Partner chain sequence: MKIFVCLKQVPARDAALRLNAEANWVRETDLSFEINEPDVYALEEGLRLKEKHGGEVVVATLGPERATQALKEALAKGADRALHLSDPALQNLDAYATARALAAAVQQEKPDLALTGLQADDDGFGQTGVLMAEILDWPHSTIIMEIQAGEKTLKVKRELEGGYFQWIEVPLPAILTIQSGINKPRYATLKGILAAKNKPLQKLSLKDLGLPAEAVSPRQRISKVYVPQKSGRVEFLEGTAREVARSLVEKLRNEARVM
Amino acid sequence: MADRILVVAEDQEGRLARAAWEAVAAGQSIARAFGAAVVTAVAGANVASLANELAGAEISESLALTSPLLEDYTAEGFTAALAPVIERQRPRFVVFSHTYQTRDFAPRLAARFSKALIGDCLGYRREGDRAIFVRPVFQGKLLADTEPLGDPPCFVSFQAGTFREDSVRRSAQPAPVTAIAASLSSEAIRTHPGERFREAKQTVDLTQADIIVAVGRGIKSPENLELAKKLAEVLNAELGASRPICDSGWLPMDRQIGSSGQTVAPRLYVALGISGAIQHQVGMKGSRTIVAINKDNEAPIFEIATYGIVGDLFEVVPALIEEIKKAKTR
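Now I need the structure of the chain on its own, in the form predicted alone.
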């Protein structure tokens, strides 16, 4: 059985974003579970500095795949550059972060090896020598256990926030960096990239937020959202919501957190009037510190909360806002 985990680290505008480090954390976790070594790979026209940055993690080798034809991303170019590396490395798992770019080229890369991509995963577990990956199905209403069949490699991507960026293990001794000149021809790349995809202007990327204030049905009416917005303002936080709030149109769908929304892992997550159904927990349980305010002392959110306040949020939140303001003036 192959004894390597290959992590494909994605750069965004010349830097390693949070998703890249989350993929490294996922690879390290799987490697510990299966007694394997981690190798990272980053592709582009000039990625030596990124490969050196990745070498600071606890890995066995960092690969820099370079070619002038990789300056602009194309699915054909990335597939052609990564396929020979996978053939040489013979990894058991090829790990990606579940980004728009991954969704574009990773299925093509997996098909090159007659494999499927197990995408959008929320976790995994080891059963004997088998790997079981957990992913949402039916718009997040159910979670499915998915097992890769046949010989390796297995291609798998993880949702943002499934593994925390700060959980990456570092090494005092940098791993060796290997530069690989990708053998590409312009004739093989038949597509030409357009403008890089960006979300609509009103869309917020909650996966990048350090602090999130999220509201649930306990907020009672859309008029009461102003209270949550005031708390978010004093905390310099983004505003999120559970699915019922977005389904009701009180907040746009890009604010939804959960299995059918965004998966987040901020430093601080404040849940206001959120009961904590499993579909919501899936989207935020990776948060470093969770503060839950709910008048129902049996709400499931308290099972995962770091700090829980059983009380009326309309009494607790105003007092909390005032105390935060006082602390800022000291």
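Can you swap the form predicted alone for the form predicted together with the partner chain?
Since only the chain itself is given, any partners or molecules it might have are not part of what comes next.
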């Protein structure tokens, strides 16, 4: 019997968002490489329509795991719902997108099988019959080839954008959909989640900005923000920041760009002293032109920059302000 790959698709507010389809694309890719069959699973209180939607992809079966106790996501509920499916299906790989929800429950599910998650992967390759997964380590400064040891299942999650939603193979003939009533007891779910909410309305909408000057740890002290503000002023730009700057209280949280802040795509993004950890990149890599100024030539921000300047921002930025002023009067 061919190997199976179980793809766990995330229900985001009643929809299959990009993360779910990227997980399907990842599962299909691994399935082709290893001659395996893809089974998808989606869990929730009302996920029949999502399971039907998944059945339109080129997969062998779509599972809908339902229970009223899955209405609100909980790590314990999802672990309890998925574990018996894994026991029955005996997949070689269990594939997730590396979302906040995956980070919250997939390790728990893996630990139920005495495993950990090989998380946040940027790719994989087949060597003989072995699978080698590529993960970022040291905040993306290095990559690590990581191999699962021991018996399956192997639990693996892929970083957003590693596989593309539009690369999902569709099938003319929908795959069979199986509804499974998850047997859960309310005592097994000890945490009680409340409603999702946002903090007091964001006062700065960076998503509408045409040009953004963003600062990171390289700015060194709050006094030095003046320099960034001056640059923003001559460029008619909004000021943004990476997470550590807002964590330190140097700029308010509503200036934060990245996975836990705003996602922006301006015409010009100037990154000052930002190393470009993935959490920051996901919030700005759609920018049309990216200028990165950083003293570390290995900084991951240069991976996605259009123009890179390796140097001291305290020398480069004042010169840049002067040149922009000159250019404006020309």
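Numbering follows the first chain given and starts at 1. If you superpose the two forms and keep the largest set of C-alpha atoms that fall within 1.5 Å, you have the rigid core. The structure presented is a predicted model; accordingly, all values stated were derived computationally and were not measured.
Comparing the forms between these two forms on their rigid core, the Cα displacement of E76 stays under 2 Å.
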